[in-house]
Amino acid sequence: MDGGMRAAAGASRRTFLGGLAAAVPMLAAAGTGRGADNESDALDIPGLITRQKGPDNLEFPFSNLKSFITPTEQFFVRSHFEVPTVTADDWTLTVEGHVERPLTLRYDELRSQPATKRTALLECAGNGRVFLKGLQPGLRWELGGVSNAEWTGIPLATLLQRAGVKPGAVDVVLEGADTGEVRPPNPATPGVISYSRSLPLAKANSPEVLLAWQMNGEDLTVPHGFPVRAVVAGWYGMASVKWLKRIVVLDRPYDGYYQTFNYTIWQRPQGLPTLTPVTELDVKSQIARPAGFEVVPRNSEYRVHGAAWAGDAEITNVEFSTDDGRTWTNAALVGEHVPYAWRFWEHAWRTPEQPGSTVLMSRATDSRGRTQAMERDADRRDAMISHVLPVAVEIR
């Protein structure tokens, strides 16, 4: 959750709108006016737009989406403390804890297994957050806390088979080289603690779990994680651990200060309220172009277009809307399924032939049966914001 512990109430379609224009830039364009082909240099951003200086969190300009392999200089960044101080002479990863036989390895020793690449997306969980109802404490990210990438590295299994699990092994913590100390208002930690997160055993143990050193066919930068990272494929952003330098099993749950105070949930079983760690990606549409307030030629054909995701599923269908909802299209999908990669959709568009204001809206199916929700579930607090978001476009 990225910082904070208020819960975010959810809005309705038509309350998000009254509050759009304050919560979000206005991003201005003129319309080429050149049919399909509407890509307008107004809105090229050539790098990453910053949320926060020290540390550091930096966002993908989503409406210049044209790639399915993010380039690593616009992929997102997300950092909790400052970055470390890490070369790769000096580092090493231990394999410890619930393990018959502990393992300390070198980044030579690391890079000698035999790699295995897989290109995976990447989303904070906090990514949409600017568009909640209510001022949150996180980040204030809109749509660009995510990105897809090629990661080569090997299996974690791999180190957690050569290490000898003991049988009772529940979770697989994954720490990072990165430290540093949250105060109040917000939940304070004991002190100066390393970013860490836990996996249970069986996802540890999933051949989409890579511990990474190249990223895009180059080695790790240092915002990205290097000398090695985890890439947990299907999971929200905040269990890939960048800057790994410990890995301890456990036989019994993980309950540290990202796994308990930030990133989690309301979950009701039986009724009863629980705090729950945020795991999988939920299935999900964002619209690229237009972007929000853009403004769009009348009468002219515009190509809308966007990406999907849905962590470990395929995405199946994607639906488009000008209406609020009322009415949906099915939009053409791009190119073919990667898995736990996202999925390009477009669709064109015949813009209304009267000037004025509209809203556009995409939603997104998976091969799971799970639709993209229309209203914000508020148990939710700040995290996993995967609800449809309006995007309101002026016509000229």
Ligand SMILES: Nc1nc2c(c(=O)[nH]1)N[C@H]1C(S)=C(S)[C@@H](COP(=O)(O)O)O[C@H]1N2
Second form
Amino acid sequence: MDGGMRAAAGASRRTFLGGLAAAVPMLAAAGTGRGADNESDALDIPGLITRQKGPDNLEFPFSNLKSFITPTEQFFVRSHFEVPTVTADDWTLTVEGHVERPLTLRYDELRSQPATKRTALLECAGNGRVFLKGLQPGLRWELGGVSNAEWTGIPLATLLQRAGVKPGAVDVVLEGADTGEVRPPNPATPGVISYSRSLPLAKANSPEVLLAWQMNGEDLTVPHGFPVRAVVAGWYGMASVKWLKRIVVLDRPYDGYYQTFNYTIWQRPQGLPTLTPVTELDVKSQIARPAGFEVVPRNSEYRVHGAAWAGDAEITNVEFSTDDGRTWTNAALVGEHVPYAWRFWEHAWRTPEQPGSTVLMSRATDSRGRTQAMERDADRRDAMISHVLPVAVEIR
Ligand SMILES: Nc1nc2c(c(=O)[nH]1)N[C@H]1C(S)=C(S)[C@@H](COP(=O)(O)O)O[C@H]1N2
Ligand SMILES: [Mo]
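Form predicted alone done; form predicted together with the named molecule now:
The complete assembly is shown below, putting the previous chain first.
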């Protein structure tokens, strides 16, 4: 079934969800525990936690973590504006700016290129924001602003080569077809803008950066960027621009909204705080089960499991603690390392004999020698939440 095409043709959310429900009757039947007492409930995407409606922002229920590849209908959705109406027929992609030969591509032309497949995890830079103290302007994701898929497309580098990047090029801006306006009290946009983000030329030319038209072997669905999106493997999700329509090469750094007012952290070269765009994924691990406040049987063996990831680095170790981080034991890494994907891990936990509550933690280390911090770094503002997260459980 071609869910993406169908949704784009109908250009309605109803069409998309109708197609989705038909494709996954099991999930639709399983539901989310709520009664489908009106039409809009019945049409909700099964298996995802709603963080916002219009635009729809949906969280993967991380405690359901099972398959290495996240099924598309469970893959988290992060959209700043309403999804744009783009059909395959009227879609074009232009490469322009600081290039020798500006070009325009149609959908069928792009799809006729020899395709590359790559598994890559996307994590929203705000994943885990619910764990931050104080008021947060952004969405308060728990653990599920992260998912892992297989993408099909061509390297961005192929198009840049065809267009001939001129000497002196610095940044490659990826622009989406979605538009909107951010108003006060948030930092305001200059009227209506489109979603855009840039990559420095070296990253744009790296083989792991794809222009993808398929996800998990099917055409992209509308919420995930149909017809074509960027997949910037190794970086936080904000760089993987959906509904891609324009690639603009600049001879200067790009200072767009989503890399100045948003998705930036403080860095302190020579002690001078300077706002810096969020880019590469940090090392991180999460516990899927037990879930927070799960009731766990006492004096038994419990299979604790989760996932860990480190962008372009390899997870080398995951440690596990049952005493609020005082002592640690090594968990077992499951399967093989897959570049840019997450790595599952597990640990057989002998639960306490006495009822009570306890705090579990996991802590990952990677091949770059990075280990998850125990404390939150305030310079990261509301992004890159990669410190060790506590999971309180009830022993009964
Ligand atoms: N055009 C466009 N691309 C976008 C966004 C957006 O709002 N508009 N959100 C970004 C952010 S912040 C994330 S985390 C990822 C999420 O991709 P997903 O919705 O497929 O999970 O898309 C990125 N690409
Ligand atoms: Mo994001």
